[in-house]
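Shown next as structure tokens: one chain only, the form predicted alone.
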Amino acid sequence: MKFTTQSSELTKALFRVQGIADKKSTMPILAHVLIEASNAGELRLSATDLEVGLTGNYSAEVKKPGSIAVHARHLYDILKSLPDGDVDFEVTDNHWIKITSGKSNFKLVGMTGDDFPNLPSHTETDIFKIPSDDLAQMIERTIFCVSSDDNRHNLSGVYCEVRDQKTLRLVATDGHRLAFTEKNFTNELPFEDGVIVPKKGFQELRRVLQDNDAVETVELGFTNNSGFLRADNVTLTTRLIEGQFPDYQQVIPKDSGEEIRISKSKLGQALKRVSLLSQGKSYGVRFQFNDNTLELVAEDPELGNAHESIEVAYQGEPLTIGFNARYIMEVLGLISEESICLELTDDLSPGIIQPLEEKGFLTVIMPMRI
């Protein structure tokens, strides 16, 4: 195999696969990226950890077609150290790879491409398209709530379902909080049963979208056990999580509680200050509501305590409830509006945070004893 391509383009391609190439696997081939050069002047790079796979197609001057697997991290470190310009690749005897750029020369040992795992094909999957900005925002608004508990496998991804054929809904929960977002689209979305997309699958898609502002639409498709996502010249495949996602609608309080209007920036800044003295890593802060006033209180027996008051739109009975301040601040960072709505029923029931005007996004947060 022999080809010439731009070092900057190949560096970007290798950056995209860094999160997928599995350096800790007992299978050495999974730490490698598969490079395939075709007579059509196309270069294909693929990486997989057997759960998530990524393939990208790029232009190159191919002088001799072929394939080779090379360690993804080592190759990326070499490429990003080179100046912009042409870089020449040539595979020699015993799978050695010769890399030349200007006066720089490298030789890396590779592995035969025949040993690289096959990525699943989705030729028979029903595909639908949605704007990439919308999907990126929906992922951002749910992925932070995915559980990291290995014993709760069904909570380790984002639940996706279609409502009324044109509404895409994403939900995630870790048992302490739940994020819910939905958007309506003009085209029909051809899948009925809900699926759980693993966190890593959406993380890698988000990396691709952040890396390419020119991508306007994303193609998605789901089968019984795998998902397919394509953005421009990059295709992502992911194994779906088996299991039953909990009935999230039972978690969202049905009874209308007290709706409290609060300035997002004032609440966020006050929480950041007060939580400096919250006990341990629980980030526990007491929310004490009185007439048009919210007092935030944090205490640590070894450090001291902090109090701060802000004005809010509240006319109900005095109410004291504890929340994890970090959970609240994460949600505030995902809301673009200045005013938010905090809905509370009592000191033992979960609270709902959502933008005051925008519909289709809310977070449920369980209270904590402080």
Given for the second form:
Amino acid sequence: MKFTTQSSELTKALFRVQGIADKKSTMPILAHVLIEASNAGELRLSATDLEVGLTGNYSAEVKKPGSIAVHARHLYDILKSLPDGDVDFEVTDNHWIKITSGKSNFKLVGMTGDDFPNLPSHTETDIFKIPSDDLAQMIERTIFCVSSDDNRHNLSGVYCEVRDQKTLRLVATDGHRLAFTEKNFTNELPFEDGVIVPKKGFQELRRVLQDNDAVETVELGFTNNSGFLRADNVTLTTRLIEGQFPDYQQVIPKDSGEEIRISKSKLGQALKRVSLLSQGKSYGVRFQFNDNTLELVAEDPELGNAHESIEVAYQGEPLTIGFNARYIMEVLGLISEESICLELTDDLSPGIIQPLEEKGFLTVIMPMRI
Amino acid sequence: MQRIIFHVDMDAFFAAIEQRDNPKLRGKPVIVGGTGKRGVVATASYEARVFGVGSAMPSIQAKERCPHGIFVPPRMSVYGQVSKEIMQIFGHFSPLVEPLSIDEAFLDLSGTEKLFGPPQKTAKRLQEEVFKATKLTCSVGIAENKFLAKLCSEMNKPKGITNFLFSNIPEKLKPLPLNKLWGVGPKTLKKLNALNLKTFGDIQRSDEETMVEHFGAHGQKLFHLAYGRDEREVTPGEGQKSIGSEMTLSEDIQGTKEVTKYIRRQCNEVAKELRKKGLRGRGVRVKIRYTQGFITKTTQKTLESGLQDSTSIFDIAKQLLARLDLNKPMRLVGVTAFELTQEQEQGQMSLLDKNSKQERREKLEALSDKIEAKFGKGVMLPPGA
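For the form predicted together with its partner chain instead of the form predicted alone, what are the coordinates?
Every component of the complex follows; first up is the chain already shown.
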């Protein structure tokens, strides 16, 4: 195999696979990136950790087609240290790779490309297209709630389902809070059953979308056990999580409690300050509602206490409820409007936070005992 | 501020309780312990100690030394109850009470002179309060640290008060034999004797480096203890570590079905105790002892959150039993809940597990506790009990 390409192009391609090439695996090949050069002047880079796989197509001047697996981290470190310009690649005997750029020469040991695991292909699947900005926002608004608890496998991803062939719904929960978002699309979404996409799959997609502003639409497709996402020249495949996602509709309270309108920025800043003195950095903050005032209180028996009050539209009975301030602050960061609506029933029931005007995004948060 | 530490040790605790509860035993050599072939002496009354009977001695040997001794089987639950009473009385004198065992504790009384008067007087009052409440006597050691307090509490037993609050402590310690030094067991003693160190004074005359060379960090500790120096604080107990129920069976049992029957009953007892104390166990341990070879096997599991109801504990216990060979004759079975946590932890409530099975079972069993309290034991029985 022999090809020439731009160092900047290859560095970017290698950066994309860094999060996927699995350095901790007991299979050494998984720490490698598979490089395939074809006669059509195309270079393909693939990496996988057996859960998520990513393949990107790039252009190159291919002099001799072939394939090789190279340690992803080492190659990336070399490439990013090179100046802009042409880089020559050549595979010699025993899987040695010669990398030449100007007067720099590297010789790196590789592995045969034949040993690299196959990534699932999705030629047979129905795919649907949605604007990438919309999907990126929906992922952003749910992924933060995904559970990191290894014992709760069914919560370790984002649940996706389509309603009435028009509405895409994403839901995630870690057992303490739940994020729900939905959006209507004009084109038909040919997909029915709900699937759970592992956090890493969406994380990597987000990474691809973030470093490529030119991508306008994303293609999505699902089979029984894998998902497939394509943005521009990059294809991401992900294993789907087996298991039952909890009945999220049961968790979202139906009876609306007291609806309280609050300024997002005022609440966010006050929480940031007050939670500095929460007990043992637990972020536990007491919300005390009383006659158009919300008083936020945090106490640590060893440090001291903090109080701050905010004007809110509240005329109900006095109510005291504890929340993890970090949970609230995370949600506030995902709302674009200045006003939010907090819906509360009592100190033992979940609260709902959503934008005051915009529909289709809400978070249910269970209180803390403080 | 000078530290004032008490070490309070009950006098012949088990035997004294037996003599208190049974007037016929008073003034006689009472030996509390197992009488079987394998029995050992738990405690001997002072009347029996005269004949050389001591704790941990095989009962057969005790019988040889004191043929007219009266053997009494131990009543641990009674002793436990009395122990609670005396610890409570200690609590009247200081919030810093560190129980060492069922019948002894350290008390930190530093700074209480204004409240109670001189330590000597306080110790007298403590003895009186304990006697008034339990009709039992105790001995008190008073010193500026834990080691010295424990060392001197046994010097004037029974009913003694020994005050070690004076200045020339190292001088006073010099003639004491090294088995009185804290942390010296038979092995270390042998090693010390081989180095020609036989008394506290011998260690005082050697130097720290030599002790460290031979005994490591432990050697340094021994060196300081030999001078009567001990910085350890009195730390109130961290509370109970586990709640268990086990039973030596009158007849051997064999087979999963038989064992499960006992385990179920024991899970009920453990769960009831947990609820009574407002605790939850994050860990469940099952223990069996095979008759042949007296081999004990335990297996355990730690969970994410604590359990309090018998059905959930039993579910785990059943999983654990599956790991053990139950087709050999067994003489003992037991269940223990460990890693105990407080019932209502401050913290995040759960969104998904609100009406979980476990919660419903807990409610049910708490209700059954209430019904039992009102109508008597046994009116409500869980399945299999």
